[in-house]
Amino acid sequence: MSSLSIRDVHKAYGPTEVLKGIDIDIDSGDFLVLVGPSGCGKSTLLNMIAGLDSITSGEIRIEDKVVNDTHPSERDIAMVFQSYALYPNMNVEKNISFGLEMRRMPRKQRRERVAEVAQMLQIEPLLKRKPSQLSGGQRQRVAMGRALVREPKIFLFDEPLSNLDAKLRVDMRTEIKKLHQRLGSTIVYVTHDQIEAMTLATKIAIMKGGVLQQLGTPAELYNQPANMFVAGFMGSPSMNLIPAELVASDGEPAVRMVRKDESSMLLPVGDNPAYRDWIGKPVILGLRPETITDVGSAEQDSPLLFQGECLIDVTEPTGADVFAIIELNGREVVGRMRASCGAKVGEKLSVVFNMRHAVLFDPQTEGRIG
């Protein structure tokens, strides 16, 4: 296990710059998320983490060791890949084993190696089969297996799930996961699929444009985005985004909902001193759909409740939840009830905004209020 420092890290293709100053740490033992739309850079710092690639500028460091210069065969990380890059023409056990061949470990302590990871991964019936004779969720074991094998200071994974279908995806992410709490292991891993990110990472990387937007913990992201941009990428269904004025009430800071039968509601956000400067402005008002719920789930402790009536226009049922988009400041938002609430197209029903959870944002710059 060891740490991670990346440090003002700039990469240049000629005129073209695809990441724009870089700066992420993590600690042993740390499990990274980079993701982002495509074409934001993720792996190209993956690949400048390995050594596949070049910096143009900034450090990369492996515990206390500048690594810019660093042969990757020198760098002791294993890398596990979207396209599994098994040997064809070898069986599991080979394609395991044939990294630790190569630094001529001896064959007793290979074939414990080999054994220890296969049961690790429940491989042990497919030691003997070809990657042909495999299934895709059975073929990213055995390249994990092979990262493994070499217990490694870092573990690199660049986008391995998406060659799976939907359900692989979700069973591959809990192994990967149990995977990580037992062996504790220093992962970066990248991926477009902010599902994965949430459910896998102790620190998340949101990167667009070659620019890093925000660093933190799952909660932090989700709760307390940087920005727009984060707001709206982390999530399913993303954060609300209301189009919004800043008005005073009753001395509070509030902002003014108009609802599709263009009557009015004032929406508490809350004593934050940053808000008073901006009574009289527009925001943008940040509302996850869960804030936004029928009378029996809300959130009964919170000192920011607000009930309304709201017209129901499309209703999206998930099985134990529903999803209702109504209508505020002209905008569609969705909120999360329950199945059972009674939520009925064209009907009215007594909605819950939970204000605790609300988040501000600047129109122009589209960075978070306080």
Second form
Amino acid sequence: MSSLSIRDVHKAYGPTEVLKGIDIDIDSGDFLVLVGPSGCGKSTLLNMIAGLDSITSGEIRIEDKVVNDTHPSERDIAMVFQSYALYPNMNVEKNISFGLEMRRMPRKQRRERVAEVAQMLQIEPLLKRKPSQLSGGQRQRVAMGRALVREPKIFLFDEPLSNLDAKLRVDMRTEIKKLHQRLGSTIVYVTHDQIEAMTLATKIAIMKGGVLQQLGTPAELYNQPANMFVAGFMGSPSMNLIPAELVASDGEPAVRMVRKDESSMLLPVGDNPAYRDWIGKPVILGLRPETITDVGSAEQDSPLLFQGECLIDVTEPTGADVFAIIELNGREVVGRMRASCGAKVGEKLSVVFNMRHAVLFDPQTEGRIG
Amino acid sequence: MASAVDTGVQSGRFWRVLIYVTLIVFAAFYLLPLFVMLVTSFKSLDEIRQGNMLALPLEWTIAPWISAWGSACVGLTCEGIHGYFGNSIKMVVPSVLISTLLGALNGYVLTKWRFPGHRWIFGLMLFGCFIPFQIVLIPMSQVLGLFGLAGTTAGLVLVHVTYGIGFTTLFFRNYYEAFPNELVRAAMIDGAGFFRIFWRILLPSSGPIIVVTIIWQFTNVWNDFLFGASFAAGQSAPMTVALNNLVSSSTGVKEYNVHMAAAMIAALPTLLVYILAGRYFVRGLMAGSVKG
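Take the protein just shown as the form predicted alone and give its structure as the form predicted together with the partner chain.
Complete assembly follows, chain above in first position.
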């Protein structure tokens, strides 16, 4: 069943169009992450779902009921804000039960619900404290408690982790994921952090400049990005985008790569029918860093493995891996090697290109080919 | 030593001493009138006539205070100033409470429920703060006459509320400007309405600015002379007007000690408010200027 449906939604502030026709559908139990760079309109969209911003044109439905003109308190949603927005004058218990009180729930029932949620989030000892006496992580829990206690149809999260330090952020991320798996609730979650999007989402909507770039599962977005923006945004370090010419090598489409020493190599890109029309034309080759490896860590069952000697320009050890930068077609290209591969700056290394996951883009439209 | 004192700029010992000496001299200079008033109010008339203004009383007496409160002549009646003190209280308390509440409500609307033209409305209110009192005297008296409030304490309350709203709105608007919008939005989603958000969320978090506004309004309304003299004659006059009448009522002898005692009584409430809540005043005025 469709839980949330966004149809051709526009938002304009005067002459500036912030959202240019967004279409998103998610099912009950989905975890939708809206992701994109700042100013892409993701928070505006969330506020429109919440009813805190008006809709210029289009339609938003929650469980098949159009909510365009419904007051936020009657949409059956709960929101967790970036700043947590805990009421500073109330203790934790009052903060959590305020929404229930406003809905005239009897005191006894309210107590039970608060106790239930407090236990779930392990904040029972904090119930009598004021928000100012809580740490960042504790405030985050209380904010989630305030949303959970209402048992709404949809939970809205507005960059809830961006005020936490790195370690806590990862912990809370896991916590949110666990909570979603346990409760099976529908969640819409806004972030600018692509790792959060990848780890949490069942569906990702990636936006830029008020336009939905791609909607799909994390794997779809990662492996078949719709365009160069999506390819560059998802994944860290981001996908290498190398301008190249598509040529035919033994009847198979391949890209020509010129190394730093001016020697060239041909890398077949697999026999996709859509590639045939592009032979002899310039394309952009997209290769993820983990598909450019040392010989030992290559994906052995891939049918498209090619090996070539490349000069290492820079190495960036991260502990587990080493990111090695080589030059192809005049571009810096990042590959991901094992720490023990022996890559040394200024020396040549045997590099394996796993072309099974390579994607090609149209240099003009920036859309994916095939 | 110097490093134990947390100041923005480190200064040498010599300068520190100089600064302290200067400050003490100025403080003494400013406190001198108060000192003279106090000692005079505890002296007998004979002692005052001997002429040493700064000397402590040889014989302390509270008779001038009792006289000022209960039996000194104000105009033609000789019942002291206690009735007028009561008038001032009856005027100040509602004026301060109503103008503070309205200011808070205005500040809330002007920051959290903005409407087209809100800047204009606020600008006009600010402008109202700077209109000299004298200009409004005649139109105001006409309005009071129209409402049938001329010469009453209720009329004075209306005048002071009207004049106070500009300032109280300014205070609360600036305070609520820094109040996070997300809290209002969260309360909206929780199902609270316009007044519920105000009473339950904003007002309980406005302690410092409420104190500032109350001190400000209390001092202004209590100390006002012009409106009191113009709009409340005779028995309903406030303390400040009565004090003036007391001093200018002549029964042959100038009772300086009684006048000083009456002036002290007139000044006590504002002094008290400052002593009790003064530290919030500075704190509240600075609120929002520094983050955290």
